[in-house]
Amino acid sequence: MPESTWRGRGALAVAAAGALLATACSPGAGPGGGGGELSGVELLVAAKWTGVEQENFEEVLAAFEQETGATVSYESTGEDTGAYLGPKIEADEPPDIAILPQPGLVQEYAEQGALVPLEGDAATALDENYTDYWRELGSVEGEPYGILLKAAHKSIIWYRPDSFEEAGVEPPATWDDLTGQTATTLSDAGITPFSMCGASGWTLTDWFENVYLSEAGPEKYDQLVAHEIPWTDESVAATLETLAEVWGEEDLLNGGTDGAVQTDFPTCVTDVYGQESAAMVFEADFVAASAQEAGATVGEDALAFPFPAVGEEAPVVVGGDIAVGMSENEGVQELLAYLASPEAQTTWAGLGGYLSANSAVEPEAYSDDFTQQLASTIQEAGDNVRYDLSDQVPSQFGATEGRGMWSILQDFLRDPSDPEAAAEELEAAASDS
């Protein structure tokens, strides 16, 4: 396998070992066969997951039930976790454990006194299984509250190998190769290089984060997250200027600028793998599911390569979901300790559609080569891996439709001629949030 390409052979397949474990630990098996140290304890866990994600998580919870005798119920928050939790916190009826999609919410709820710090085995499991960066991500003023339970790899560009073969190009290793040789050669061959997902503003923040992390470096990235440097810092304008090398080239974008701004996710994936109107689409590992829905086979006609290096190092940007305790009920700390364990996360890895930031989860736990490669890059990135910037800043700036980063980057995609003006708008919005 070339280092620049990850060939996912059935990225969403269920491993045989995982299937066997799922059978043994299915909800029908009952909590612990009637015994266990938490027999009679009832816990409620809330997360945004539905469908297969929910089913796989419930299999993980079932193993905890089997071992401890507790009964764990699951409730979906819907896409807006904050809207679900707000009224429950106000009524003093929160779930025992919530899975939060943004670190910003960890700080917000901790400051409200709505979270319970990790204690005992839960705190120990966090210390033993996670690096400093991931521990700090779920901490507020040095107090540990959250465990990064499920990760998303956001430094991937997906492509159609037949289009690359037709144009005679290879997956690029650097940004200059991507914007120069790869994109230009594809365009000269009559193949539109990029399908953009600009109508979904969060995808544009992912573009920005990858270029900024690689070009400005992790220290500047952290400073920007904390607003210790302004968005008018020259590094921000430099990244916007770099993005304009793609965003400002009509011929490189499917449907030109209008198409780039009007196409949402996952339509942008369908344009590559269903309509075959572009060669590449940038987004996270979860593109695999949309590519398959469009009729592609991941690992054959849907391949991916790492986001190319803009600076000295290629970026590794990770999103994900953080488990926090919201009650002091019996069993909460035990369940958090279990969720932070390599045993629980290895179970989930075997079921597919999952990535872990837990250092003790081996790559071999995943059901296919593609996911093993993704997991390895997260582990091997060390101090250079960073969490999604827009999910760390206040949500009204980084994660709200029609506002802040989403809106400003959409405007910049429409007209990327003035990076300094866009940086000033970003600074104004950040200061107001």
Contents of the next structure:
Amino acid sequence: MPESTWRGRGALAVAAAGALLATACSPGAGPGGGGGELSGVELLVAAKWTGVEQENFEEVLAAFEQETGATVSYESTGEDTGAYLGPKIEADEPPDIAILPQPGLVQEYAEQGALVPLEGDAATALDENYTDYWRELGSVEGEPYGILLKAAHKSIIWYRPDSFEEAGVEPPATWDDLTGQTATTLSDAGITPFSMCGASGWTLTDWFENVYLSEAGPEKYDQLVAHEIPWTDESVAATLETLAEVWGEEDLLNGGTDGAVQTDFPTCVTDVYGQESAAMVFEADFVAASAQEAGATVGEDALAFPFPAVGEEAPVVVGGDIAVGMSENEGVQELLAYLASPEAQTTWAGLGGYLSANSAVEPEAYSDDFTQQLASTIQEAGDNVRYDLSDQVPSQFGATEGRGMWSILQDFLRDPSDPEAAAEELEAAASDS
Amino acid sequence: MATTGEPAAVPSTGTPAPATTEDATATTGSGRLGPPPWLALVFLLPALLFLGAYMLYPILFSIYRSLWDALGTQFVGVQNYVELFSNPSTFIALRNNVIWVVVAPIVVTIAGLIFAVLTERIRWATAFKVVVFMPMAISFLASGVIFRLVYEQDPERGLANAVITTVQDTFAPSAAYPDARPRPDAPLAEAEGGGFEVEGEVAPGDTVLIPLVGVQSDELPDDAETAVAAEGADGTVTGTVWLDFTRGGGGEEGAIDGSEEGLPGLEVQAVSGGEVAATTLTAPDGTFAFEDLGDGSYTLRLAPANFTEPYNGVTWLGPTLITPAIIGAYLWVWAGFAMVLIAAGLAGIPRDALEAARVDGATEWQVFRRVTVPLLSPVLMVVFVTLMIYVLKIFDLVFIIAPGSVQRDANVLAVEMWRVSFGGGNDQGLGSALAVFLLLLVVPAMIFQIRRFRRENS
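Can I get the form predicted together with the partner chain as well, since the one above is the form predicted on its own?
Expanding to the full complex; the earlier chain stays at the top.
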């Protein structure tokens, strides 16, 4: 039921935005120019989104079609965008625009010569709407290729308010409060504090990134991404030690260590909101979808608090999908320019399930308070926002099942007694990839 | 023979004629009556093209590709093969493949044999066979999803652990307060051999407070009542064991506050000189009393039986058991296949051989061991070798059943090959090397199989 009302509202928003674009933007620096300019042009966009995410994105694309007359078709790449694009690039038949889930892929494809740099309006739109950090993220050797199209806020911890009430605790502001006060009080009340998603290695890298960013600071974070400092740097071991304050306490984890390591991503959310066997689960804003599936209402009995500050400042880690052009066909740059524009992203924000890194998208554009707050934390953190580390390093090291960071952190979750050894393994894996 | 040979004599007279013409064409090379050889080639061409395009070319290209680097731009020679054998993750995959190849075909063939022999004897054989064969109709992927659930750790979700824990709980019921523990600053210490001991000693007439936490108030037994402080009495040690946590927070630590509830049915022991002098259970309000203790000093202990953790089943999806667990799923899928083939072979065994053995006084086991199995051995061999080839390329079950955290421990060559080439590694050079290696491993089994077929046909 709520979905259908959403869609109804979405359609309205698109119609409104479309009208707005058609009247206000056609003469100015708006994307593409007048209606029908690209009529007859066919474009193919590939991304991993399916279901509601796909529908929303298609509505955003529809506004572009209406305005320019181009026909844009969408193709889903499935979960593994790299596996989908690899053979297509090899066969010289890439989609016109691809939405890549990792900056690592932008770099990889750019080096292969498979990407077309942003030009004209698209480059201008990127310059105008995005901060330096995001521009650099999509650039390879100074050449801009990608636009961070859809962001995921990875610095929030989800909790069940009724369990917090029962134990009489408040969302913590610092890591020490989290481990010392919130978690132990919950545990005293007989409620397991954390549900871990250890079987999904990327959730553990997100834990690490948040603690590291807050504890070691953005500068070191960047150096670690670039592998300018080794993983044996003491800051890494220090972060692992901090993590062990949660990971090493079997009483704090749902199902103990075994449960923590074996539970995969959506299941750990269900454990909190469906089974109600734990109070908190750490993951990004997209937990909302799984929480809803488990029967919770986001905003009422599924709430989230910002990841507490370990060091001086609370971390803001953002993940997200990056749009790149893969062909020189007519209309590609126009569509990229449109996607980078606040107009397109505002439309999308109104449809829900979307978070933008675009500084020109007003927080009011989001349909609910929760997303508004997330959006404003990203904008407030300004230059201290960092993109997900594991997605920036080579995927062999940062994003492969049973390898590199994923498996080393899983081993560390299984037995967090030796942070130095884990740091050494990380260094070995990082230099190997 | 003579009578049946007679009618056949008529057509057989015709056979020498073509034979002679064939001889003639062989010698002269022209005037052939049959189709010309190029026609044979024309008919063979589609099959040859198909084999060439879909079998030969990929094999050759894989070999060629395995000699180039990840991007395919630089020739690296045998470097990929060197990396293959020096890479620890390939080593684990290889080790697991060996376990798979040795264990899985044997287990499945034996299971198939047992099912086939037994179904010969039971009345609902067909129904039984249908049931055992049914998993073959389910895709590996779906079977994988099913077994991922079966092996789930939580007994409420995982069937395997649900069975095990149910059996376990029937024999050894779990304790009432497995998670309970002393409030951190309370004067309680973990006792030797489990349970908790109150620090210091008590004498008759004393009253003690024993605050515990870690129990959710919803999980308390139904008869639990609001805790009250026990009243002291002459010659009696009294006290209260209660849940020192006020719902919603607040409340003073170590003191019985208004709404805090007692922990009923908890076993309290009075220990003197290492011996348990008396045992009592707490009342619904958490109070207990030792009335007939003699003079002297005692240590109070909360018996370990109160806190026994419930048995949580087997960690199927942990690093040690993962491969056996997946082989179990494989058995479930393939037992039907083995059973059907072996049952067909069994139907072809001459009954008189079995009868003769029985007449000679052999027991059923001897008949099975000395007659049935040897006569079945060709079929068993076919089943075994076929399974071996299938097992070498096992992919789906491993990929789906093993959670991410044990993917490395469950790894097999086919999964490794996919992962290296497409699933994150993006190194199709190394992936091709793995594919070639896998091909080499399958070749002996294939040759063996082909030879068998030849021998049987000749």
